[in-house]
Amino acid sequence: MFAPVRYIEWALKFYGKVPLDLASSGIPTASWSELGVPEPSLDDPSAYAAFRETIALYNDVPRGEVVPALGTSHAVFLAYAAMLSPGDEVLVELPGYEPLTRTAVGLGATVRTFERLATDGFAISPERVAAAVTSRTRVIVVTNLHNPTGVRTSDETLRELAKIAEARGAYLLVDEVYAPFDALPEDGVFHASARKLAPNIVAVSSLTKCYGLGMHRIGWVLGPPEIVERAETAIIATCGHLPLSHAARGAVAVANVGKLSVRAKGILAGKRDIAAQWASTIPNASWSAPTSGLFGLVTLEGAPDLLPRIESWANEHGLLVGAGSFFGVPNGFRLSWATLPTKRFEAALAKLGALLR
């Protein structure tokens, strides 16, 4: 059974229903006509390949290691599926996001954690996720850029995590949605993706955190043979298959993926580092220092559970900031960057700072 995701439920009161919003984690919404392109055909059943064609170039991978998927979470349900059997195991990082977990136990998975620190700067040590490893472990997933936090984990460290999934016979599984960050592909191309480190790496993406789209649930897995078969199979047994219009505009999307990337970085320009300096006056505050994205992790030190303030802010004061009780850091908060100007942005964080003193 999928019991509900808070963090999820959440958001969509808050999201977005507030004039000072720092907490939604996404470019904001780019319209069809931003794309500067005709509507495409929504009856051409060439469409299917189309879309399918354009993910492998946008992700620089064969065209056989694709799935398409309704976005992320979409994506993250045909990856658990492919897969999952009852009773196996997940081993997901904590701090994390909830529903990487919640999906995995609907599946029927046992579900334990391995802990990113503070202290090591919410970097992955591979040599703790080896210690929780067990002979039921299927996969192991992470978040990178790490959800809440930002921080990026390296190549190296994906490729040893990759490697003692493969002891255990089992995959790797990255949600790479706001990888593109570090360098958004003005060329249309992203070329770090995850899937292309090991062969057992499974990775799922979408164009709605790093592009604006996420109303049109364009998203992927990309995964080797028998995941994409499995994946496919999942599709047939709960939907038949995806919307033609779907596809439609997916392939239309993602072969326009410079120009959303120029939209971007645009909104972008600046506000890390001024979100870097304000949490740098804070007293008793820990920034966790993403070195790109739209968000970071602000802890306060024996600070108590701060939902009940957070949504307080948001009734009160009109200000949300991401409350880090559905990330396992009830005394912390994710600030985002992304929706607000820079001046208001810069406004907001300064009635965000009186709040906190």
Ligand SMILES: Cc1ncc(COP(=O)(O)O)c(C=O)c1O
Second form
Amino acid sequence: MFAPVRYIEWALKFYGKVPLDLASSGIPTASWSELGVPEPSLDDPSAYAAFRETIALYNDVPRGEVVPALGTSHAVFLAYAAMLSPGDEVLVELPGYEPLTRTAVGLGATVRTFERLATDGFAISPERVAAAVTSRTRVIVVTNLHNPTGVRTSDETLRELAKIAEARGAYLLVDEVYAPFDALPEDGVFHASARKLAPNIVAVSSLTKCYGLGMHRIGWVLGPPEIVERAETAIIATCGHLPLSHAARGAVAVANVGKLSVRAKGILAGKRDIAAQWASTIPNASWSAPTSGLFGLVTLEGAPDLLPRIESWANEHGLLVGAGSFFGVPNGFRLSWATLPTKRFEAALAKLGALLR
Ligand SMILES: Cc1ncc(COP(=O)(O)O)c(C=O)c1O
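Could I have the structure of this protein in the form predicted together with this ligand, to go alongside the form predicted alone above?
Next comes the full complex, this chain leading.
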């Protein structure tokens, strides 16, 4: 059974409804006109092949490794459905993004976790992962950039994790929906997909977070042939086939993300440094110090669960941060610079600083 996702329920209650938004984790919504190309015809069946091809070109992988999906959420579902049987184990990072756990459990898997420690700067320790793997582990799951800290994992570490998985006949699933933030591609090609690092790596992503096209649900799974085949079977089982209009829009949007990269860079410019500088002024606070992206994690040493305070800041002061409680860090919050323009961002940080003091 698919249990409610506490984080998503909370996000639906608060995100987009609070004026000083330091919580939302994606580039603000882009309109179709910002792609600079006309809307495509929505009833040309060749769009299915074109969509697959453009996803392959964008990710610099062979076409046969691509399965289109309805956003990263659906891609995660398809990837899990292609890899898991009831009773299998999934090993997920902690802190972590709750749907990666709930979806696996919904499909009958057992979820175990491995910790990314604050004392290691939330880096992944392959030794810790290796120690947590069992003979029933089918998938090791990580986000890159890490949600909620924004910390990047190196290709070398991802290869090590893939080897640990391979020794058990398992896969490494990399949710790389935030990964293009490292080098938003103005040439429209994301050169750094984890899919290319090892045969047993499955990558999922979408145009949601980096490009502001979340409402169009343009996503994909990248994987080896057996995963592609089973993910396609899972599409048939869930909806027969994806909408033709989705493929038509998706093909054009993916082919034109270069313009949205330029837009995203403009929206983010300079704000990560402002956030880091601000965090250094908060007593007893540690900052996850992401090197790219649009959020980082603030943790307050020795603090109790901050959720009640965070909700009161939202309700009484119109200021929202992402409650760490939903990611397994109750004494922390995710701070995002995606939404507010620089001056308002600075004003919101000043207000948050006063509330924290
Ligand atoms: C790590 C991660 N993966 C997936 C998603 C969902 O992406 P999409 O909107 O493309 O389904 C999110 C949304 O917050 C996320 O943080």
